[in-house]
Structures are given as C-alpha cells and as structure tokens.
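One chain follows as structure tokens, the form predicted alone.
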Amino acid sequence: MPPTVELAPETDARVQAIEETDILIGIPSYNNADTIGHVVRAVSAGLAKYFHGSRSVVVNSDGGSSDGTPDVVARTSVDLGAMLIRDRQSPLHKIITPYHGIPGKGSAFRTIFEIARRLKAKACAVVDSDLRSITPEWIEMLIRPVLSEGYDYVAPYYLRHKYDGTITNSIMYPLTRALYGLRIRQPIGGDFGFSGRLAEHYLDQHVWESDVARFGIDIWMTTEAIASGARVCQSFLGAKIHNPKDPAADLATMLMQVLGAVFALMEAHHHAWLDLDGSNPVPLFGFPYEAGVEPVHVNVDRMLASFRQGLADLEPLWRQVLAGDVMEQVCSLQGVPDQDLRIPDELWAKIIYDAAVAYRARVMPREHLLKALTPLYLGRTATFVMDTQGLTSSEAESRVESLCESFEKQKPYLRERWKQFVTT
C-alpha cells in the first residue's frame, strides 16, 4: 500500500473537528490571488444554491504561494441574499492547507484526495484556481451525476475556440478515445467530479512520486477511472476562460510532459486497451448552448517553418521512431509548397502510434524522442488551421471527429506494431 499522506498538524486538527462531509470541492493553487476569489465565490454559491442541505467542505491545497492566495481564500465570502438564495444553509467549512511532495498539481490533488478520504466524502470535485468563466452551475454539473446518478467520474465538456486546446484536439482526445473506447471530449480538461470511492482508489496508486503525478495528473485521472471500471460521464460547462498561458513557455517541454504521461499510461494499462476496437459515446449531462469564446491567434508560417527545420535537422531521429513507409510519407512533404502542405489524418495517427511504440521500446532516451515530436506536432497543427480557416468552431469540430475515426481505423496498425516490437 502507498504510504498515508501526511497533513499539516493544523489541517489534521481541522479535519478531525469537521469529522465527515457529503461534498468536498478542491481548489489547487499557486500564486492565483487575482482569480481564486471568484472561483471560491462561485463554488460557495453553487453549493448553497444546489446542495443547501448537504454538509460541504472547500479545500484550498496551496503550493506555497507568495502573493497571498490562501489569505484571499480565507476572507472570500458570497452574498447569498443578492443571489436570491433563501434556503437555510448547512455550514460551509473551509480548509486551507499547504501540500507536500514533489512540486506540481498532482501533489495538490493527493492532499485533496486524502482529506476527502478522512472526511468520508460522498462526492468531490476539483476546479482550477485561475478560472474566469466558472459559475455556480459548474458545481451542480460536476457533483449531481455522482450524488444522484451513481457515476464515479465526471469529465468536463467545454466550449472552446477551434484553435484552443490543440494538443487535446490532435492527440489526447483521438488517442484516448481510440485506446479505451470512450468518447471523452476533454480528457485533460482540469475540472472534474468524482466519487469518494474513486478518490480512495486514486490514493492507493503508486504514481505520486513520478513524473505522471507531476505533469500528467489530468490525463492520469481520466485514464485510471476508465481502466478501473468506474462509471464515467461528461457534464456540459459552457465556455472555459482562464488566465492565458505564458506565450514564452517551451512548447517542446509541454508536449514532452503530456505525451510522456499518456505513453506511460499506455504501457501501464495495455491489457485494458490492446484488443479493444471502436468507441462508444459517453453520457453528457447539462444543456449545451452556444457561447462566445476568446479568440486564439496562431502563426501558421512559423509552424510550417518549424516543421521544415525538423525535416532538415531531425530526420535521423525520426527514422528511429517512425516505420519506413510512414517516414517516407513525411519526407515526401519536403518539396510541397506551404499552401499545399498537409499531414493527413491517417498519417498523423500512425506517427503518434509509432511514437508510442518507440517510447515503450526505448529506442532512444525518452526525453529526446518526445522533444523530437514537436516539429511534427506543429506541422499537424498547421494542417488543421489551414483546413478550418473558414469554419466556425462548431463546424471545425467535425474535422476533429474525422481525425478520431482515423485513429480508430488505424488501431490494428498500433496493435500489430506493439505486439511485434514490445514484449507484453
């Protein structure tokens, strides 16, 4: 069994004083003083409006913020009268605690799961601390399927700009869907609902000192829920608007972290996906509607230049990763004019599948392999942008679905290569 998570003494005392709860909402944070107040108000209002008879706890699991984030959480309240909430409320408890362990969101979640276990929480949710579009209704949509419908895991379903979340659109959604047979649209969405028993299952897994816990906690939660046989659904949350990510952030590092996590999970759970074909829809709760989303600006010329530079510099590495016919198709793009350059769906699926096999087989240091995929990813992203420039975000969704179907159709290719080159 993994070791029990140690809580700070004052946190432990607070948990013992509360004893039990019906609902627990976790908010991991690190220097989010400018946004976390809104998140806490929305959570508090959602609990009061939709679960006024339930015992509820909000847990802020903080990574050592230097901007006063925990103080904002402590002093934030909501005027229920202004929201026309008249029902008598059960007291809402707050627990503000540091988390311990390796830096990252995973350690924050681990502390939240441990508090949920000790309080015997029936239903839980985690929401990001930089959300600007969260509403009280999010809390109902993340918690109600667990409490009332018996689901163990509630994935978010957001409205997003067609060029927002390109790693999800081009890799994580198609790959997760093809592997595990469930059409979970946002497998790394960041805001989830889950049952108390699933929280205990998460705690019992041996990942908490690994890179998966540090960099890939969102996809791990989704994959672990599926692989464990949990009942899974989705809830429509509307638009997701949060603080913009640092435009200077290293894309290669981000891609390495996400792909490293999903490839490691493929290895750990290959018995769950290897012989599975096709996919099934996942129940979606809520009332889908159109909403405005923030525009996302992309530079296609820069993406294509990066892809061409990769062809010039990384061909020896790519030949170690990609099958011969796949590599030849990639090389054939060298002389194609920019306006006509495309990485087709079928080719892209095979590139990702080849990379997964090469990762498992350790054909080179894994960090080198993952970083070498960045120009290919940018080439594929440029393909999507050029193919959808005249489409609305909802119309572009059909292109994402077509890509998913290609991943499913090419799964026998993955299966053959996995069994051929990897000892299972």
Given for the second form:
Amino acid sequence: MPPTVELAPETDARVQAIEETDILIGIPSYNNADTIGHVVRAVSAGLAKYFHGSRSVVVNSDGGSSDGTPDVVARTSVDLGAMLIRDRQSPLHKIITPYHGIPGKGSAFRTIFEIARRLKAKACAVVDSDLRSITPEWIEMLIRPVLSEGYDYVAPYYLRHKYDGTITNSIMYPLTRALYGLRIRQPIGGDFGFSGRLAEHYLDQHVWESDVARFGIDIWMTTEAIASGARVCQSFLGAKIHNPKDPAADLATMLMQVLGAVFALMEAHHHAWLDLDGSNPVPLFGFPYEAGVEPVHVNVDRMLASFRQGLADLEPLWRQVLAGDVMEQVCSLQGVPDQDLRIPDELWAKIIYDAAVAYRARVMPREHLLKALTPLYLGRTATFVMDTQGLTSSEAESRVESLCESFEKQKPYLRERWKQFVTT
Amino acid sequence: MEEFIDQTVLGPLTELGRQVLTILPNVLAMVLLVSAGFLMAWGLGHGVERLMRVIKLDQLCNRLGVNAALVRGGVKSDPSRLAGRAVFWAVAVFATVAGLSALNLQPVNQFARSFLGYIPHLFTASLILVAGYLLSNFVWQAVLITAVNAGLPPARMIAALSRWGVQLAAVAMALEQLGIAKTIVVVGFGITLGGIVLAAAIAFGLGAKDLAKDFMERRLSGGPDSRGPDDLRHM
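Alongside the form predicted alone that was just displayed, please also present the structure of the form predicted together with the partner chain.
Up next: the whole complex, starting with the chain shown before.
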C-alpha cells in the first residue's frame, strides 16, 4: 500500500467539509495567471451547462506560483445568465491547494488524484492551465463518456495543424499504437478524463518519486490506463491553442523527457505489449470537423543541416545504438542531395525500436542516448514536411497513418531484438 | 700441514658453512613466502577474473567505451582478464617484497619499507587515471551531443578539447600524487590550459568574428534567427 498523500491543513479541512462529489476537474498550474482565468471560466460554465444536477469540485493544484495564479482562480466567476444557464442546482466548490513533493506536473496530478479519492469522485478530468481554446464543451466531452458510457479513460482528440505536434505524429502515436494495439491519436495530449476508480489505481502506483512526478505524466497516464485494462475512448475537442511550452526547454531536452518516459514504460509493461500484433480503433466521441488552424512556419534546411551534422559527428554514438544494417541505411543518406533526402517510414520505425532496445540495454548513459537522437528526429521531421508540402492536414494524416502501419509491420523486429537482449 | 689446511681452507669453509646455516632458514622462508605468494596470486587472479566475468565487467566496460580504448591502445585482453592479471601481479609483488624482507638484509628491508610506503600513492594515482579516463569519455560524449544539437560546426573539436582537458588534468593530478616533478607539473598544466583557452579565444576572435558579431546581435537585439523562421511545435 503506497503512503497516502499529505494535504495542506486548509485543503484537508475543505475536503472534509465538502465530503463527497460526483465530478472533479483538476487544473495543475505554475505561474499561469494570464490564462488560468479563462480555463476556470470554461470549466465552471461546462459543469453548470452539462452537469447542473451533479455535485462538482474544481481543484487548482499549484506549484508555488509567484504571479498570483491562485488568487485569479479564487476570484474568477462566470456569468451563467449570459450563457443562458439558469438551472444550476448544485454549487460549484473550488479547492485551491499547493502540492507537495518533487516539483512538476506529475506531483500536481497526484494531489488532484488524492482529493478525488477522498471525495469519492465518480468522474474526473484534468485540463492544462495555459489553454486558450478550451470551451465548456470540453468538460462534457471529457466527463460524459465516463459518467454515462462507463469508460475509464478519455483521451483528447484535437484539431491540429499538420506540423503541430511532430513528436506525437512521428513517435508517440505510432509507437504507442504499435506497442499496445490501440489507436489513441493524442497519447500525450495533456487534457484527459478518467474514472474515480482509475484515479485510485494511479495513486496506488509507486512512481511518484520518479521522473513521472516531474514530466512524462501524460504518456504515463495513457499507458497505465491501457496496461491496467481500463476501457479507453477518445473525445473530439476541436483546436488546441495554448501558450508555448517552456521556452528554456530545448528540443533535445523535450525529446529526452518524452522518449525517456515512453521507453521506461516499455520496460515496465513489456508483458502487455511484447506479444501483441496489429491495432484496433478506439471509439471517438464528439463531432469532428475540419477548419483552418494557425499556420506553422517550418525551416526544412535547418533541420536537414542538423541531420547532416549528426551524421558526420555523432556516427560513433549512433553505431552503438542502431543495428548494423539500420546504421548502414542511415549512412547511405550521406551524399544524397537535400531535395531527395528522406528517412523512409520503415527505417524510422527501426531506428526508434533500436533506440528502445539500446535504452533498455544501457549501451551508454541514457540521457546521452536520448539526446543523440535529436538530429535523427529532425531528419525524419524534414522528411515528413517535404512529403506533405501542399497537402491539407487531413491529407497529411494519411502519411501519419502509413507511418503507423510501418511501426506495426516492424514490430516483429522489435520483438526479436528485445527478446534477444533479455535472453543474453 | 694439517694445521695450515685447517686455517686456510677448512676455517673459511666452516665459517661459510656457519653463515649459510645462519641464513638458510631465512632463504627457505623467502622461497616459501614467494612460492606461496605466487600460488596465492595465481588463485586470486584466476578467481577475480572469473568473478569479473560473472558480474559482466566486460559488458559494462564496453558501454563505457573502455574496451574500444584498450583496442585503440593495442591491448588485446578484455577487462576481466586485465583485472585478473592486475590482482596476480599485485599479490606477486607483495609476496616478493615480503620474501625479500625475510632475508633480513638491511638494504632490502629499507627498499621494502620505501616500496610499501609508496603503494598508497601508486594506488591513488591509478584510481585518478582510471576515473579521469572514464570522466573524459563521459564529458566528450556530453559535449559532442550538446554541440551538435546546438548546431556548432566545430562540435568534434570542442568535444575532443574537453576530453583532452580532463585527461590532462587527471595525468597532472596523478603525477602530483606520485611526487614526480610536482612544481613542473602544476606550472606546466597551468601554462597548457591557459594557452589553450587563449588560443581558442584568439582563434574565435579572428576566425569567427562575423559569427560572434551575428550571435551577439541576435542575443542583444532579440531579433529573429537569420537562417529563417521556424515555429514548428514539436509537442
């Protein structure tokens, strides 16, 4: 039994006063005073509009903001009359609490899960505090499948530009789909719905002193839900517009955090994916539509230059990570002119699989291994951009689909290499 | 005649025989100690080699780049074998010194004392060299990856300089530990490092002044990267 999470005395008293709830919405924050007001308004309106008969609590789990984020949450209210909502029957409770433990989104979620457990919440959702495009409908789409359809986990499905979320498109979605056999389009979306039962399951895992507490909580929640046998679905939420991520975090660090989390989960759940083949669609709720999204400017030359430099300078390190024939294929790209340079889908799938095995085998310090993949990732992203120039986002989606099929097709390669490593 | 033979031949022989009898136990003790020591060295060396293979030292060293470095240095034995040989020779040298001490000869005893007193320094120096080597490889890898990801063209040179810097520092510390030309080592290290930094600064100032100017301008003005816009959102 893992230790219970310590709550601040005021939070504890507030939880005891509320006693029970049907719905709990968690908002982790850290210096988001300029955006969190909109998020709280959307959440409040969503609860009033779609769940007016249910007891609801909004929890803001704050990491010690210095810009008055908790004050903004406390004084934010929504004019329900202006939204033609007149039959709110249950009051909306707000809990504003600091979280304890390692600083990070994971620790903020842990506090939210703990409050959900103590309040015996039936359905929960977490939404980012930097969202600019959240609407009241998001709350319905994240909560309704749990309350009415019996799902345990609701992953988001966003409308995104074809070059928005390239790590998701080229690694996280294809890899998660090929490994666990479920086509969850946004496994690291950041906004999720889940049942109270699943929140308890999350709390019971011994991961809260690990990197999960700092970063990687999104992919951990998705993977843990799948591996625990939870019923999983997706909800269409429309466009996701949010503040840029930490500008100080560079691409290599981002890649290290995301890939490190997914590779560590592969180790922990190898029994859940090793013998699976193919994939199945996951139910999608909502009303998907296509619309113009913010344009994204891409500098392909810079990405190709980075790939070429990696090929010239990091070759000895890549040789330790990649299998011989895979490395030869990568090296064969050396003299190819920029306009013809492509990292094909199957080669990319093998590169990611080799990296996962090398991570498991600790062929070099893990941080080095993950960061050394950055030029390869940029080469692959450049390939995707060159292949999809002039295509609409939905046409580009078919390229992502074909990449996913390659990941699935190459799964026996991963299985063979993984088992080979385990037995030697 | 008999008296003459007694005095000139048998006397010295008797004396020699007495001296031999006096030293014989010591010689026997030496032979015994050295033999037992070598036997123990063989056993321990063999045992350590097997133990290292069981705990997969070779694989660990392979990951740390030690095997590659050994091959580059012309050493064909694997790390487990080397560890076994190191233990063998350490015990063998101890046994030999202990055996020589058993002879109870003044110069030998003096040498043995000096040698035993020097061993901790030798051990520390070896540790410094090994740790310095491993650290230099780690630093080389980290600097190379960071420089490549930052798009710095001389990434390999920067990484190589970092590696040599760490190895140079390790050698200087090891030599100081061994008491070899302490002052020269410290001064030499200072001059070399200072020279490298100065040379790098001059080279950068003269050879890459446009790059430096461009970099500073972008930093100070907060202007866009001249290589073109890129607001790709990876996450």
